[in-house]
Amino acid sequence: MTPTPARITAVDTFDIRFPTSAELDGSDAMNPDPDYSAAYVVLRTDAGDGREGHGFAFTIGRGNDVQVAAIEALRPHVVGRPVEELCADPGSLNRDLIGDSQLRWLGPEKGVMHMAIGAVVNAVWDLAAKRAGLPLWQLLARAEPAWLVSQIDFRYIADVLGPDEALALLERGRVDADQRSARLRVRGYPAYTTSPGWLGYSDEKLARLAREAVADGFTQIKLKVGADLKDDLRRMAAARAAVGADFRIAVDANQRWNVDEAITWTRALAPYDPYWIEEPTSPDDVLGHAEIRRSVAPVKVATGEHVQNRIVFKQLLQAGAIDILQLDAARVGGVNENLAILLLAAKFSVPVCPHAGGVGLCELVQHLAMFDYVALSGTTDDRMIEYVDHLHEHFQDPVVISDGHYVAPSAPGFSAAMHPESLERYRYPDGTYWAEALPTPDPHHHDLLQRKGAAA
């Protein structure tokens, strides 16, 4: 008798929140008190091998309950799917999730629902890589180019990049891929650090962390800017004094400015030689970015962590609006859409410097950048992955930084799995941390409100 194929039996969700606002870790001009959070998903199967698929969407606090609900809305599309078929073709689920017309209405292909799709699709890729016994970057780098092309949705980008050209880019990228893979395992992938630059840090802490970054082998740091120009000029002076004249300093406004403000502010910072200005205005304003880029050169313009999908990236590239493309592992519809974005960047010869930090974004995005180096772009010139030194201890396969480089992951999967103890402690609102930290409701006050409601 033919054995019954293993299937996905459960899609478990968790609202995980970390109190990063207590130390102002992650603070910037737009988000002064973030509590870094993850709408976390686990795919369970009846395969009996203990393997699970882990994924998440990164948020910063109260919106996480909405994000968790969005993931839960996708459960009917996932439960019951044959595991082997799903892992052999994650694109099939990607297409079904994007194609749910009633949920698509909430996007389409953007916002909370699209991030939920990304979390679930990334969990499938995590499961697929574990079943293959490979870290995700190697699974992708070893994959046949034609199969990778089959995983990409070319709708809305085919006027710029179609399957045939994508296949040619990937076939060209395979030349000498084995040698690059070997070099990657020895040297790692270049990183830069944002850890010194949070807006809530004192000048003394900024300067100390900047000097430590130089000593640790980094070649670039990043500072948050945009709240007060006088403060930014003072902080840039402190950072430049700490790292020296030849060290790269990028600056990040986190969408704070109008177009004219972005130009004026960036020009004011120019004496301190910023390498790029990141998210100078709304991530949806393609033409605004193009105008800023024309006006602030030679300072480069970078954006991408809040770009909603491959279609907006296509327009940013078509319009010559960015010098640096900053894809995010959890903002768009998962690995499949990020493959399309990497291919678009390769076609336009725009360097990719992925966004990271947050909760687990460093763990995820390293795989995408390493695949890009090994099997697509073939270079790390002017390419770096952002690094932020917090929350890695909650992951079973955390990132490792050595001499300013990401060490290539070797464990099977997408590096997305968190420790069960962290899920239990930081689950909101009833995890052990939050049960102690949140104020205890007043039963008398609750009863009084109920009585008032009944009387009304």
Second form
2 protein chains.
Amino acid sequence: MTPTPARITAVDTFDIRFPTSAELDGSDAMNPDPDYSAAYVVLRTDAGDGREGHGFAFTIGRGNDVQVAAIEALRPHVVGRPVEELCADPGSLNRDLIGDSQLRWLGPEKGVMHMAIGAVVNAVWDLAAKRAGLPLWQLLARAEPAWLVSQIDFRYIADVLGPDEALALLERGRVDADQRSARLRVRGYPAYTTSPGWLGYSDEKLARLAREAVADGFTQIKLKVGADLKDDLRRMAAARAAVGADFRIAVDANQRWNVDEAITWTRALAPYDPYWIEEPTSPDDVLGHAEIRRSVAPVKVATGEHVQNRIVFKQLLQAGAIDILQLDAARVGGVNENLAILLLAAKFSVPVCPHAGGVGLCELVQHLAMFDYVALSGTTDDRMIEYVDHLHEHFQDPVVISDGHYVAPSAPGFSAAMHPESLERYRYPDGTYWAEALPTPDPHHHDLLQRKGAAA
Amino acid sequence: MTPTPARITAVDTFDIRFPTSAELDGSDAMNPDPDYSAAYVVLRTDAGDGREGHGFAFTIGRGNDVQVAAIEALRPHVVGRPVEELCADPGSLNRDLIGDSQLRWLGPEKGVMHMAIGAVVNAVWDLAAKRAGLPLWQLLARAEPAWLVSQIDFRYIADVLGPDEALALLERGRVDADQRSARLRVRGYPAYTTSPGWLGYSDEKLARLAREAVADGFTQIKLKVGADLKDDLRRMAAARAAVGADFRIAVDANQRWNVDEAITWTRALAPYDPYWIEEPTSPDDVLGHAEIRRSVAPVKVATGEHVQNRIVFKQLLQAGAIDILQLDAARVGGVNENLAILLLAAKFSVPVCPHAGGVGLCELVQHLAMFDYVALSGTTDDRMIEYVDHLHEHFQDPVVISDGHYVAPSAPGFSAAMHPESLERYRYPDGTYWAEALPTPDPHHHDLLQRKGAAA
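To complete the pair, please output the form predicted together with another copy of the chain; the form predicted on its own was given just before.
Whole complex next, starting from this chain.
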């Protein structure tokens, strides 16, 4: 009799919300008062080895319960799966989740349902990396190219990138991977920081944090723009004065503009030499981005944190609409789809500068960027990962920044796990923090004003 | 003392699911076993006039609970609003819902959250039309062009269509509207039928239903394709033989193909003279549709039922990617966004042939098509509304088809309301139908196989 293989026994979910709106951390032209949140999921098994798979979707407050409900809708696809098979082929689950014909109607492959798939799929990769005893970036960088190709869904991108070309790119990427891996462990991966540039900060705070960023060795700072042009010109002048002429400053409009406004506004900021304009308009507007890019060069155009899937990224690249691809670890369908997106970027030789910040996005996306450097693009030239310095204290394996670089993680897994105490305290609406802060335990009657009123 | 104005007092939701998978009604290449469902919402007021606003998002089974949760997340924006103000300006709510900066993160303007907005906004229009004593198509057709323009969010489409041009299109559309309105009430609006063409039907059933469709005066039939080319060729031959050479047959791949496959497959079907190929690939792939259209002409390219918002429609039109725009009443953000989409189509002179079927989509979308005819496009040439002949019995004001035409509705409202008995019977999982059919009341442990097993 063969022993019963270990299986996934539970898909536990948590509605985790941090009250970040109180400090205006994370404020921008479209998101004045976010409460950074995670629709968090834990895969449990009966393997008896104490290992769990952790993952999450990032949201900014209201609606995190909807995101949790979406993750729960995937539960029947996950519970009961044999752990070893699942970890040997996370793509099998990815295909089943994307292919659920009834759930597919709710997207397809976009928004709440797709982020839910991303959370669950990423949790599987976390478990797989823990079982392999490797940080995820290393698991990916050491994997056979053919196996990586087997993890990718080429549907709807095959006209631009198919399995054969993907294999060739991965095989090319492998050359000298060991040297880059060693170099990465010594030097880390370049980071830039958004911490100085939130829209809610005073000019003095902005200038002080900008100078600190230079001193700390970051590659670039980023300013939020788009609410008021006069303010933006003044803030950009203050930032430029603080960092000097040769330091990169990116600007980020968080989708605030129409195409024409994006062009006018970016040109107005051009005298202060912004390196890129990020999210100038709707993430859905491929043709709009292409027109903006043509019109604002040499300022570069960047987007990605809200780009819903590989199909839109494919078109942004086909249309020559972006100079910088901003990968996000928790917006699309998880590691599998991000492998496709990294390969698309590699094919078009467009540098990937991942979006991070939020809750745990730095922790996750560093693995993907490091894999990209070690085993695909082979370079960190003009590449850097966004860094924002809050909420890391809630993670068991938080990112470490040294001399403006992400230190390569060494703990097994995807760095996704939060501390149990953080889950307890910030679980909404019944965690210890919220039980105290909320005027009523009914989430449907909660809104920000009520909470603020109660807290005042 | 002025009397207290009537307000919205409740946003009640219902998870309604019909067991359509048992009969293979609605089966296609991507959706083999849909359980047609509605995430249904009722707005109640304290006006004391017995009027309610009804709306819904259409889904195909699993995940309908997620869709309901998304509608519930909008409740705080709706409850307490003064009814008269709200009905005089549904756009004010539309803007607030789309502009909720925290909920926006879950889209933006796509998928589950956006369909939830559509359900609630459509319910407001239902209430507004009831209060006006008019069917919605007439309320829209009689409205001042300037007021209609005020109902539209031009963000992200202003580079192609702004308020001034929209106003001009609406003013042009008004000319002779009364005559068209009178003609519409006599003749109705042309319909085509998808009922013969579901993938799960036998060739005999297909041919019989196709002949009936011709006899019934429909303008076109539609066949589902994309699962197996040999089958499709045989079915297309059977359908062509049944209807003769001069009758239009559309084919619908429900996103089954990559770009290359779509081109090859459509060309293979070309000898049977398909009028349009519908959803040849991902609804997100604007550039892919453009390439397919260039490659399969004179077969026309149609899409829309899964197009997430006005921004993607804008690009489909800009890129010359579609010949037919398939408006859907419940996929985008409601009537307000559909006004924008109708105007975009009018600007590009692309005919609108709405998607319908599902649960109540015929009931809703007829109003939009009739408004388009009476007060915007001014023609029904090459235009027709899809018709599918199931589930209408659950509606209080069901569509009526006469001689292959939709009869213009005359009852006040948006024809969205279901019978209370249907809500009771098909509420999931505790309605009388499901209580009997389900092996367990826990929706997380329900799947189709279990249900079928229990029913067998």
